[in-house]
Each structure stands twice: as C-alpha cells, then as structure tokens.
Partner chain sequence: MAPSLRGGTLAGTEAPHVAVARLGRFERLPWRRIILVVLGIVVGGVVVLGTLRTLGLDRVEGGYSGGAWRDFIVQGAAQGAIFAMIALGYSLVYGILRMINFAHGEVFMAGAFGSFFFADAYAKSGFLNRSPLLALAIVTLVAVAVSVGTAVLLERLAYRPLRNAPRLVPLITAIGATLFLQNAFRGFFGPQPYGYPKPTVLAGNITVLGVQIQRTQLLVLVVAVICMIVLQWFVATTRTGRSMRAVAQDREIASLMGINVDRVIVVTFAIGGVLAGIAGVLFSLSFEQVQFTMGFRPGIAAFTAAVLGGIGSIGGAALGGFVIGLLQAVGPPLILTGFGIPSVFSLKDAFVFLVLVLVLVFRPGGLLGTGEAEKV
Amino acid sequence: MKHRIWFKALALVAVLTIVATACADDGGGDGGPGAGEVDCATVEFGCVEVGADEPIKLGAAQVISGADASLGQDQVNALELAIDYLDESFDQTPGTLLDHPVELTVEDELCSAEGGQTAGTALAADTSIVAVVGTSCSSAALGVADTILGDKGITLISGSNTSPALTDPELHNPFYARTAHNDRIQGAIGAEFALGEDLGATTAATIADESPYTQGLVGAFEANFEAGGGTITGSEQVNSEDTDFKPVLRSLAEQDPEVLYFPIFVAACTLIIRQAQDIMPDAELIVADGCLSSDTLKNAGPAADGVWASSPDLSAFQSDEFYSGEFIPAYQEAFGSEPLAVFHAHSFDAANVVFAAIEEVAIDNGDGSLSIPRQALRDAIFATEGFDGVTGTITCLDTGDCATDVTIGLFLAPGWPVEGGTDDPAVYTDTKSLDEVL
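Sought structure, where only the one chain appears, the form predicted together with the partner chain:
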C-alpha cells in the first residue's frame, strides 16, 4: 500500500505546481513594459488606437434612471466638468487631451448587478473606449462590471463604490480602482463612536440587507466593535424591499443591545427607524450615508430625531478654494442646480487620474494618431502617487484603493447635512487610514 501514498503525494505536488504556474502567469502583467517599449501587436490586451481626427473615448457606467438616478447623474455631470477643465478653466467649452477632444459614452448601470452586467458588456464591446469611470453602486461593479471590463483590459475606476469587497485582496480585479472611500473605514469609525465616550456602548446588534454596500459596512462595524471590546448580540439580514421589520427587531430586542447599527438605503431604513421606536425605544440607532437623505428626515418625521448617521465628512475639502470658488460655481452654471449628491468631486478626481495616466503612456505615432496600451494605462493609474485632487491627495494601492485616509463624521438628526436638516456640524469626527482598521 505504501507506494499508493507516494503516488498521491506526487500527484498533489504536480497539481500544486500547475496551479502555482497558472497564478504566476496571472500576476505577471503587473510589471508591464514602460510606454516607450510597447509593441501594440504583441502586448497583452493591445492598444486603443485613436485616429488623427478622432476623440479619445471615456466610458461612464453610472446609474441615471430609477430611485438612485441622482447619485449617477451627479457623477456624469462631474465627468463633463472634468472634460471642460482639461484646458485648466471652466468655460463650458471642452478642453483637449494630447490635442484630441474627449468624448463621454454613458451607460446606465441601474444600481444593480443586472444593470452592471449590461452596462459593462456594452462598454467592453466598444473597442475605442480607453477607460471607464464607474460604477455608481457597488452591486453593479462587484463580480460584474469589474470582471467584464477587466477581462478586456479596460480599467474601471469608481468615484462612489464603497464596498470593502471590491478591493479585498481575494476578490479584487486587477483592473479595478476607486477614488471613493473604502467602507472599512466608515464601519470602523462607526464602531469606534459606539464604543467611545458619546454612547459608551458595550453591546450592539446589526441589520444588513442583500447589497454588498450594507454587508461591507456591517462586517467592518462588527469586526471593529468586537476588537474594541464590545459584544455583538445579534446580526440579521433582511430584504431591502420588505416593509415589516417588526419581528426582526423584536427578535434582536431580546438581548437588549445598546446600539442598533443598520446601514441600509432610504426606503427600508426609514421603516426600521419608525418601527424601532416602539420595539427598541432605548437603543441608539446608527445608520450610514446610504440613509443620510432628506427623504429619511421627511418620511420618518419626529421618529428620526436622535438617529445618528455616519458619512464621509466632506467639510475638509468643501472649504477648499478651488472647490467652493471654482468647481461649485461651474457646476451650477453648467447644470443649473446645486450638486445632486456627494460623489461628484470623487468622480472628477477619478477622471483626472485617468487623463494624467493617458498623457503618460499614450504613444504619439507621428501622424496625429495615438496608441494607448491598455496594460500600461492600468499600471500608470495604479502607480498614481501624491496626486493633488479635489478630495485630497490621491495615492493608489495595489488593491485599487486610491483614497487612503478618510475622515468620517457622525451627525445627529435632525442636524444632518442634507436639505431639510438643520445642518449642524458633526458631533464626532475621526480620520483613519486603511492600515489602521480591520
């Protein structure tokens, strides 16, 4: 019998070797050739050819219809401003990049995995697209748009995806990056706040729904809350289209948690705020930026008073001279309204990171046409370091996170920073980097 064991061991080694070789091949693209020595005919993923009179095409996968349309439209507006600003001034005439105009191709990602699939496929099929800014919602990117575009060597860079899963080393697509904050930090600061002096809680319960956004936040909150010495007394998952959360709340109330953390979107979040009034009157309620909306305050009425909401504290760059003195007036002049949501600045930065990388890697063929190697473009975006953006200094990590230090504030309703709120300053703010949180 002994030789059989040897046989198995040998087979195992052989299999491992094959796997290791395969993996090594995958990662081999990272150290791609520099711009000077690229041969478009042989390089992996090839080059985007831009003819002498043709525009450079930038894709956008954003939600522009349905309940979350304002989130995506706000970013599409920001991308148009970024194209306008290519000539270093907001004058409502588009600037040029390497003497080529830049054209925006927008696809609707519907804030869902299905929409991400459709939008990703449509953009990936267009071989003239250089890079894509998007998606608006993590669910449209995770395992859908990031994979579809990544398989074609098209870099996807998002200004509003915050789910930790997207840049988790095990799930990260090498062609995915983001200038939005990673919710590991928002969840961690939520937990820090719950444990800290203001609430002084030691027990908490959580509710997530089916979206990667809420699951990421809840995961980060739970890990950091427990690491800080707290106890999670219960965690439930609901469906965002449900309306009756009373049994769920009643079941969590059995353990008398001091804090209830439910970073869910507006409709379900409002229902939980109302229903928790009767069932968990003593618990402190904490929600996240997905619920931080004027609709929540309006529909929950007095029940919303005293609810905490965590959100990236944008006041740091909102007082910035460029942002308040140039960007916002240009936005108002071009689109006739205040910014619709919070992520326009992040998408503006994402577009500029892409433009800077194109300038770095594009090969001038001498006849006015350009060749942009996809792999080198991706590498240049990921090599961004100390880029001076509107939202702060941008440095991209290997895992795709380009916003490494994030300031999160906790706001107490009705003092939320939204229309209809009293706009009080954050009760608690903290800045953390990704290395400091779990």
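Since the model is a prediction, treat every value here as computed from it, not as a measurement. Think of the rigid core as the biggest set of C-alphas that the two forms share within 1.5 Å after superposition. Positions refer to the first chain, counted from 1. What changes on going to the form predicted alone:
Taking the rigid core as fixed, one finds a CA shift for residue 237 of 2 Å or more between these two forms. For residue 251, a C-alpha deviation of 2 angstroms or more is recorded between these two forms after rigid-core alignment.
In this overlay on the rigid core, residue 268 has a C-alpha that sits 2 Å or more away from its partner position between these two forms.
Show the form predicted alone, please, because up to now only the form predicted together with the partner chain has appeared in this conversation.
Excluded here are partners and other molecules; the one chain stands alone.
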C-alpha cells in the first residue's frame, strides 16, 4: 500500500529556520513543530487559527458547472477521497489531520477568468481556509485566482493547470504551485507524435482560443513541430463561446494540412470535431486533455472516432498497485463510475502535499487548537522533495512546477482515458523531464 511520505528532515529544518528567523518569539504553547516561535499577530500573512473543536478547512476552486464540469467534478471527487484516506484507509469515512477533521469548501471557477475572480474572492474572504486546490482551468488562475489568493498569503496548488505561463519566472505568483504537468512537455510530445512514424506528417494547422491553456499548448506544438522539420500551414484563434467554426476550418483547409491540432475545451472542441468531418475529412485531428470527456465522445458521436488526444498516460498510474487496486475501486464505490477525466490523481496528490505540509508547520497550542502560519505553509509546500505520489515522485521547483518528469500518451477515440475508456492503452507514449523542454 502506498502511504503519504512526510518531508525529509532537511525540509523540516528549513521550514523551522524560516519561521524562527522571520517571526518573533512569543513564548507560546509547548505543542508541535515551531511552537513558541511564531507570533501570529506579526508574522507575514498571519496564521490560520483552528479551534480545538473546529475542522481544518481546505478550499477548492474547480469548474463544476457547464460543459467542462466533468474536469472539475473529477478533481473534487479526488479531494474527497484524499480526506477519506487521511487514516490510510478508503472506508467512506473522513479521516483526521492532527486530530482535526478536514472540511472541503468548493467554489465554481467556471473555467474562465471571471469565474476565477469570483471563486478566488470568495475563498480569500474566508480566513479559515488554509490552502486551495485549484483551479481546473489555467484561465481561472493566471493573474486572477493566483493573485487574489496570493495577496492573502493563501497557497493555490492545482492538479490540472498546465499553461506554461503560470510557472514562467516572469509571471509566477509565489503562492502558486501545481502537480499537473507543464504543457511545454505535452506540446513537445504531441508534435513529435505528429511528425513520427504513426502519422508521418510534414504539415499541420492549429486552432487556439483565448485561454492561456490553449495558447500555451499551441505555441509549444508549433515550435516543436517546426523544429522537427515540419511546416505550420496556418494558425487561427477562435472564441471558446463560438458555435460556427466552418469559416476558420475552410480557411485552414485551403493549405491542405495533414494534421489539425486544436487543444480546445469540451464545448468548442466537440463542435470543431463535428464540423471538420466534412471540411477537412483527410486531416488527422489531434486534441488535448482539455477536450477529454465522455461528453465530447457522446456529443460528437461517430465524428469523434479516429480523433487523437494527448493526455497524462493513466496506464503509467495503473501499473501502480495503490492506484489500480485501491484508489480506482474506492472512486467507483464512492461515486458510482470510473473517473470522469484525467486529473483526479493529480488533485489527490496536491491535497496530500498540502496535508503533509500542514503536519510539518502546524503549531499545537496545547489546548487542542492549532495555529498554521501561512508563509511557513507555503514554504513547506515548495520544499517538497521526493514525495511519493500517485502520479510519480513530486519535487517542487521555485517556479511552482512540481511534476518534473511526465509521461504523456496519445489515445485514439473512442478509446480515450475517460469514463468507460480508461482501459484502452495509449497508442504512443513518451516521458520527458521539464529540463528537456525549457
């Protein structure tokens, strides 16, 4: 059985050193780590105070309505399982953390900047929220939820944000981290697949929407496709709320590209798949994990058959006894289905990274209450090294990227890794380190 692995002693020493040097000694309680070393009235961003009979409150900013709801609900389900597993048993009974129950507060981020603002504002206003797992979509985080929460000293750790911009040193918010991959990796592997022996393409066209997720993926795909000797015949940008993509498809079809790459979210992705069937019947269609949903397969119908999708390769997790033998059966029993999307394991890991960090820095005040310094919690999360997660070994970089070696698979519809298709193997897989693509 796989258990949560606590931080190395070095990380603990580092965190306590930060707390001790940055904070005044108030001669407080004689409890857990750092007790008596933090004056919560003066330490930067203060502390989350958890009463003796109160829960530790974890926030979640996830898309739980609209066309992309399966992406966020899948992660909320995983967070509930992480709380269940605090006692290292999936028994549909919540465990406890430092003898306190953990309560989940979920806000809908709508997979948009506006939704990220609303969800981030609501969670930041609750001073009892210790950290937030989210967002589902990069557009809800970048310059929105990451800033709103970061300004309050609340760490935002995402299980599915993949836009390279979020961890770009020039744009990175110091309170933002993620267990999801950086799309510089996914875009590079997608381009190599298109150029390789499976497709053997030399020309490709791309479609992005206004979101940082799609723009980051398209940018990575185009750069790697051209670096590999391919030619980008055309690039278009659409609005994710559009419904008629025929003019854009006709324009791109004029150059007769062998591949159409459009890493768009579910609603627009479904429509492009259907409309491209008549306009670009000979092009190989490649989408990405933002489109991976049973709703896409259902609504696109036969037009989806033969569409390629890149995604974290779940088969890499399925070889792990904990994931296949405990996590997936627990998910099915609790929610009555296979996982709805592909980032449940990443969010499960994100929650456990937060729980481990809380164990490291929480101050036992001696009366059953806890004080959790926000800055020390953030530093403990970023000090994560060699954490044994479901998705692999997690080590966080200063920029917030915690998935540094990633396996991406290419799946052929209808065998996408969504509900009912999780047993279909990837046709192509590759593993890259973040260092390779940066």
